[in-house]
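One chain comes next, on its own, written as structure tokens: the form predicted alone.
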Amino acid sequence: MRNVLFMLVAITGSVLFSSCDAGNEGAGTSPAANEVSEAKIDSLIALMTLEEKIGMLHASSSFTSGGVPRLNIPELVFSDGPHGVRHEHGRGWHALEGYDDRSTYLPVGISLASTWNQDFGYRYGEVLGNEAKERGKNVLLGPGINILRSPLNGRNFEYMGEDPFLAGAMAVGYVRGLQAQGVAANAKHYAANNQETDRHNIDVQISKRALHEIYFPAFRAVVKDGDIWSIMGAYNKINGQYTTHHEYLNNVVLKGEWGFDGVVISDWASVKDTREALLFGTDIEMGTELLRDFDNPVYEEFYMARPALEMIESGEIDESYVDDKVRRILRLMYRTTALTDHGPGQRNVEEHQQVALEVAREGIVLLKNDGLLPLEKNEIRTLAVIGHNATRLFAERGGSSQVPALYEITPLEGIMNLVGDDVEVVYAEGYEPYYDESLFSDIRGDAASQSRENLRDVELARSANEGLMQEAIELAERADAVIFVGGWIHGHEGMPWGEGTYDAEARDKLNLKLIFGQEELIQRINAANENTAVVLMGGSNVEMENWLPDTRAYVHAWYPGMEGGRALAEILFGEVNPSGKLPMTFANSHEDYPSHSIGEFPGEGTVDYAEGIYVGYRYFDTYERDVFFPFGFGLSYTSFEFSDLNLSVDGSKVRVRATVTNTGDREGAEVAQVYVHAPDASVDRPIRELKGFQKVHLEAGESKTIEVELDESSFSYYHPEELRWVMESGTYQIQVGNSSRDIFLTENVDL
């Protein structure tokens, strides 16, 4: 039975993954992918020695795996990352200096998801694939599609939110656009990799129903609908076994039920056992915990190198397991630039920068506005821009996803470029990132290896710099309007573990409190100037109860990429109408989220996912918990109306039609969101689950009819005892709205 998540969504002739249709011929796979000769692959394997086969199963440098020179089989070349091609590493384990590796820095994954625009998924992937190809890469390590279980996860900014349908829909376009360039996508991290704390050891205790309904669907989407060529294993365990060589995840589900014929690549150092890796689906081991000397690595000592060779030679493991892995690797090589000519790539071209700009424009989310925005240039003589993040650069920070950007327009630059000489712009930093070095005297090494207790001991001080604050208040008092730009950071210089303080690999947040005294600063700015708009950067929300009520406008910008400052300025001054929608629920405290209130985060040794399927809005809406901003929410400078819901049933399929009208006086875009509820289900089911969406762009006064086709998978659940997908006969409620808590149209159908 097909998975719960996949169905067509059409509007005026387009489909759910519309980016893969007209104008994107061959988007699902490159032409070369259809020409892979299995017979030729088998003939190559027959010519190889066992040693040559084993050499293909593990790294040969920091970002390559082995080839067979005798047979003209090259190494595979990998690169991070999800939103831009990472620094060049060459053969070593450190980024090369002085190398021409500048790339297009796209808005991060959660920003892409916030566009709710599936066309952007394809175009985003196309940019990445084109630039990776120009750099000689065969596999790009992205997209990141782990579910946002807790807002504290340090890598949430790389991922696509809390809902598996949304994440899958956006990721499929990304994969197709990337692979159309002849570069393999590598969806990560499979699976339930929802925290960075103790990431190499944590054991996730989770039901198969939660896996199949929440944590698997986006991966299934990129396999079944995106034809993805590679998947990355995760660091964590699931129910006692490491995910990278997990028998159920890899052999039973991924390569069995889903029919995945690509390559399972380990995360760097996620292989922990040679026998399990050989038997349970790992195809390539990258990085290893066995590397004690990173400057002089011995690749023959990897788990899947000499130890694997000895197991095969001894007869403990049959050589056919190795042959299957080599066959998959060769298949990947023929599909990609490794063994096939996909033409030249391009890097840092205007077309790529335009994609970065358009994604940023539609990914920025307006969450509160009492009429302050958009600002009018002709009504402002002096504008105060306050906040460290107004001038901070983010591209080269955050861990493995860092990008050597060609340039990065900051919010301050974007605002100054837009207003020109018409408005006097004055700037104050307002706060500064800092820490008390004495707190770190006993802490060494990767933050991921530290206990949660120790991490709490080294939490950054949250008191404000009074001198910087006072300077900012004085500017706010004499300005006609204020734009405060703050929020999270990827990290800051001087930390014992480098760039990785908050939104970053290897480190989770400790809570959602604004850092470096920003909360007090916002309160004082609001008191000094009522015309204050707050802009926050970052991969998640913050605590809002103490400053939001007195704030007239709040914009969440995520990390919006190299053109982010320009896009933000255009939205603040009304040159672009905001249309982003939240891909996650914004509650006030991390303790409000079910991963903390019901389940465990981060756990100690084990993590109990006791909340099961009740992740994000499934929990908040079903159990009627208070939130500040619901899943799918986002404001516009115009208004919209939903009407004329019409359902037509054909067996177990339902075609949903509804009209969306722009009732305001300017153009804008709205997202029609279709949810399904099964009120008579024999098992617990959420009050609503997203099963379709469509973003529509409308002129003032214009109406369009959206059409969403729901098939059997849209009404099914994974049976907790029978361990299979089940669709029950009965009544289902179809809900249409523009957020999970703004449902305007409902109607029941009997199936």
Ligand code: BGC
The other form holds:
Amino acid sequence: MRNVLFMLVAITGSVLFSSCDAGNEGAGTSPAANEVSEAKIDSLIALMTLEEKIGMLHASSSFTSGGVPRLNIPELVFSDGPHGVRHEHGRGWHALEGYDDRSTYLPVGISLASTWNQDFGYRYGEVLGNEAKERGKNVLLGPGINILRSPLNGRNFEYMGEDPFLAGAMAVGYVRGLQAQGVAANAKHYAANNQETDRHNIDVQISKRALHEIYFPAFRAVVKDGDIWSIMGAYNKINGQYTTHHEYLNNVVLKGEWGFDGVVISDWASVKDTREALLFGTDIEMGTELLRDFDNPVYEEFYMARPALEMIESGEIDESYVDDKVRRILRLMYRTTALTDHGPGQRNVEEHQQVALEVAREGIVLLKNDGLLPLEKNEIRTLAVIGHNATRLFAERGGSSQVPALYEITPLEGIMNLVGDDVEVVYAEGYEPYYDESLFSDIRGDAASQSRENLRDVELARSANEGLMQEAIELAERADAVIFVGGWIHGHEGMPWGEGTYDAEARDKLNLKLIFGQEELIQRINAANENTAVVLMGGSNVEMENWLPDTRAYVHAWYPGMEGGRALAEILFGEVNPSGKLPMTFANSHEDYPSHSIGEFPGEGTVDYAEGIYVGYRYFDTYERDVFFPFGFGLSYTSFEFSDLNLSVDGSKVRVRATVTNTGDREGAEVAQVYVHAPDASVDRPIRELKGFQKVHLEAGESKTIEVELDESSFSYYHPEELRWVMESGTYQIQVGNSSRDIFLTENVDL
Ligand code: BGC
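For comparison with the form predicted alone, provide the form predicted together with this ligand.
Next comes the full complex, this chain leading.
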């Protein structure tokens, strides 16, 4: 028997190697071209012992899962994260010292979504895949596509905003671009993972309709349209069961209805039960040592290690469940660099930095401008740049999405490079991030498990530094123009995790009040110099009522990546015409958002999503609530007109055509947004829902026709009782505009 097995191993081993050697066809091709031989996978499984199979189902180090050396099956190698390849970890949990792992730091996910440019989804993913491949990774843990339910979520910056259609459309390109490099994408965190507070424990109470209409569609899109090879479960529960081993989420919907044939990977330490993990669709368990002894992980003790082996051996669960998981993992391995050669990767090349620059240019959003912008550098002798964020580096912060950037151009550097010697640039910090260490003496470890009460103390760190403020006002008074750069940060240096609060993993914000006295600072700068432009960074909005009315120009820059400072300067000085559009509604206070006013956030143990499908503009527009800046909104230095709406109907398909004309005197780009409304619906439906969009670049005076295809899915809703998608016959209104509140063309169709 031994000898027979040895021969089979030898044969299979050579099969594996020959597939590597012959695998060049994978490089740069679409996933479909990476045909995987299921027969080969089955014959390999037949050779494996139960122990070897189980060894593939769990972590073997911080970012690898087990291989089978006897059969030349390597470990699978993972890396965070959504906007750049994370620090090299080696096998433990600490970044390897002295290791060259610098890489391209792209604008964060919400910046990508703000471009509304689907080509960028692909190019962004391609950069990540290429760099991950160069660093020997098989799976890149991105894109992050959780819906922005509350502006307080500490990880909103990683995700793609409040609308499921937009998030899905951007993520599909990302997935395709990444996987074309032979690296698996990993959409996360499935599903309804919309807050960081108590993330390991909360139980989301939600209707199936809200899941299917709001929280699932982006995941469905990456599966059905992006052919994604892996999905990450989330930490939270949904209606009583942990999402990572959720029978309905994984077995019924993902692997059943959507036909997903890839791998479900746990979030790090999100497996909580062996039996459920075996039965309900978890394929790989990662990270569990975090909850035990961080520095001495015992991988055999993972839920999907020895306990799983015992459960199979005792006959409690059939081995076919394990085989299915191993089959999925091997399939992913053959699709990726793990077992197929996809050619060499490249890192830190100019083309990648160019993508970072272009995404930043189109992702920055101009929200208010009374004619101050673009600044004319010939008219400025002294320019004051004020604000801590003008010089702060963001790449290596925020939690698991941190990137060891090759470089990062700050706003101050970008501005100085652009104006050159012609303009005297003076800088003042204006405010400083600080905290009182003693407030945090009892906060250690994963901050998410800390009580809300402790976090409340962070509030105390919000007041202004009068000395810095005074210095800034003096500069503002003597300058010809002022650029203030402030907003959120990823966190405080020196706090637990080196991250702290605000836009960071494991914590949510407490409210949207500007931190560190910036509100007063902006008011005083506005009073000191009428030529002041305000630039804010951050993964969401801030309260605006006290400073916006007196502010002449406001630009929201998110976290714009390694070329962000350059892109920002180009926009402020008019070398680039802004074309970013908000992927979320900017209302005044967090309490205005339906997750707070109708549902619960952050809840206590359970979180009631009582607002249902009324998330973001679906709520604000349907219920006519005041907002500062609506979903989809963003200004340009030129103007556009929409005309000639033309609908052609073919069964339940509608082709929407409209003309967009650049009526100003400079080139620019506009996003035509197509919303659908069902006025006669037999169930409650929002006043509009985004179902298509197209970005067009236009020279001055130029017109182009946009074309968007709507199909049955654009008109359907998820029936709350029948639990299936339903398209009712009747009248539908098609609305075309450039934000959810600026609809220029509407027409009805009977379908
Ligand atoms: C995060 C994931 C991340 C993983 C590995 C988890 O805590 O939620 O998004 O990919 O850690 O760093």
